[in-house]
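Coming up is one lone chain in structure tokens, specifically the form predicted alone.
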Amino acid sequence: MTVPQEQCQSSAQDVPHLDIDPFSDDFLSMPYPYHAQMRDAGPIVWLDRYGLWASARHEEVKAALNDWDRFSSAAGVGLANFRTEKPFRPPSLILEVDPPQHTRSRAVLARILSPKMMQQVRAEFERQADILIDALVEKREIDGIKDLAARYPLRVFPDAVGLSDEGRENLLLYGDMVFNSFGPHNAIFARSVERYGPVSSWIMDKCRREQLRPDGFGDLIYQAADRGEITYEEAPLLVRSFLSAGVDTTVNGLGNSLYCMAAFPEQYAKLVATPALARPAFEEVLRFESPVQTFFRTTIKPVEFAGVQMKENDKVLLFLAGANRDERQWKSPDVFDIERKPTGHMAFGSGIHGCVGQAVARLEGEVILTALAKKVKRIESTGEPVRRLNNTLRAFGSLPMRFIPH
């Protein structure tokens, strides 16, 4: 990639320049080491092969994501400018605009994912949980991202927004492109958009009033258009945002989780222990394996950051999982335990455009790790894990486990 001039000039101060690719397979199968070497050289960072800045510490993470005014998500939270580029698809409502209208947008969807709604969900949540853990139990030997990571959200979270049982193996492709569009063109990339015609049209398609299950999560959507509170063309959007985010992301978390409790047997004893740890196993686990390991911010005038100069229109890379293993936030930060507090992680992001179906993805952890831990004494890899590679995610292909029970 040929780095502009203009973006050049702009990394010419006294910040630490890093000869390292981010979207390489490299970096995205083991990023860790190479997280570290960036909060070792500094606050902040410029990538010279992309031509930009980057951060992997948790402070200078946080403070950009909570700064809006200055780091723009409506240019694009991946690679791409979209104030000098035109976005492949219609931006998202949620993920990619600025307030006023990610204010509009957030209040319907924050409304529809509220904690009381949550509460609604629990009980049908539970009990698929249940009868999922009690068939992989009788199996025994699994792949735990088709059998389980994959299965479980595919079916709560579509029932939740109202949509049809058909098809949807297609939420998992469109999910994968999407975040593999917020890093570069590379043959990751190109692999992922193969069928992406007929998966967009499908996906719109679901996302019409009249494919929804009245008073699904899709369909109060479409009510609050009537109501005024958006138009009628964006509802499909903010539909569309939920299938878009709403499953890929929690299915690596779902993922990671169930890798970490094989990879950990003596964590994975303690919930079994006590099973009251769920919620906060399933909160470690999102800061030690960070389904969502970056985020693009985009300067929209001249800022001053981390003691540098930052030009308008300046592309900053902010790495969620470098964040999340900082030593300087986390005691022993390589160290994987249910029993931390790892309140302030940035697995979520943070801010207005911190992840607004966070409350739903921490159920679904929580309902299948409360169940795995009644029903499973013991999580056994069987085979060598497969890593599924994405610009943006951390994820698993294949996790060959077995399931020993009480």
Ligand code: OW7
The other form holds:
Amino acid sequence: MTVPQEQCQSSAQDVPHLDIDPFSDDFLSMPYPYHAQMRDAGPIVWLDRYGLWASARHEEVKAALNDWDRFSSAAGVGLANFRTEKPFRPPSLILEVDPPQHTRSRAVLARILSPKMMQQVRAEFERQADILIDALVEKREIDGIKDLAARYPLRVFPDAVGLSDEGRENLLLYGDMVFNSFGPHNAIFARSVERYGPVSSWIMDKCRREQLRPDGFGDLIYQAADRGEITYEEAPLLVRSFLSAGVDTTVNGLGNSLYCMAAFPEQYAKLVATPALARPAFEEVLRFESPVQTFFRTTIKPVEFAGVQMKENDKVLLFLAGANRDERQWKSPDVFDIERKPTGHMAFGSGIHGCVGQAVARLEGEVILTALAKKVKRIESTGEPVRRLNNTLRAFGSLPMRFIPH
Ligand code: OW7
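In place of the form predicted alone, output the structure of the form predicted together with the ligand.
Once more the chain from above appears, this time first in line as the rest of the complex follows.
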């Protein structure tokens, strides 16, 4: 379906118009056929419903993410354009900014979340994984989300940040809200807002230095302020980024891992036979069921991209999860294969905004899948998986399952 240029803003060629709603329950429940429809329609499509450009192809998603000078993050990485709409919270100092502000924030967070720092927390992450999986093998009948995928990150990550135990479940509500806020103000967002209540002030209170254990990730941000690398006004907002991005993402990375291992028992058998596959297996989960499905960019100048003429201030919706199943990039993309080693997947984004916490996420995935391989012979689904629809995240609310020990 194509439309004349004055309607679709394409001067070089007619651009396919699609009337699908990527934030409808239907799309969010099963996005992959819609991704295929968009990819097949062209490198860039126009979504009438929201009046924006979109791409679900690997080449264009990657190219746009690496073109920060034209595809800005400072106008928000959701549907809302911060140049014309009030952001739902003060913008993130790393996610929702461009260089040079981004460069300063990024340097501080990158050092705190570096591979070297992971060596220091690895033993504790492994210990907590062993404790939890031992308890769940004992319990046998579990909910993969409540008992494992949500519990583990809520234990190890806030511990590493240096947060007290009190009220940690708030981090799940906050993450749900933040990731819903990148989409439209639909019913999913509204339900999230209802549950949100006092969580925002709880979060900002936890970002204060007095609330953070000395030498945890949070305190290390304040130490960067002590050295003058950032200001004391910036420090709590950078701690907020840990609390926004560091829990619901890995909860769903682990939840989607459990879902895949239960759905593809022959793949889980390979992991049990070779626990060293834990790391590549987690990468394949991220490709196959990407926890963060989408991000937006905003053009800050007129842009010609993939043969399409875009105006200034256009929103562009990038389907990371669509890029991760693009048959132009991957052999049999709809096949889950833990031996694939899917280098170049877009689940952590790409370019200057590529996930700064990816070493933490990979560590959590690795130690949980390793502990499972060593302690659980088989994972059986014992009931229908229940989805938790979110405007950005691919998430489950419940995964009934049985752990059968060796
Ligand atoms: C932040 C996974 C993308 C995010 C997501 C949500 C919030 C933030 C970052 O990274 O506040 O910086």
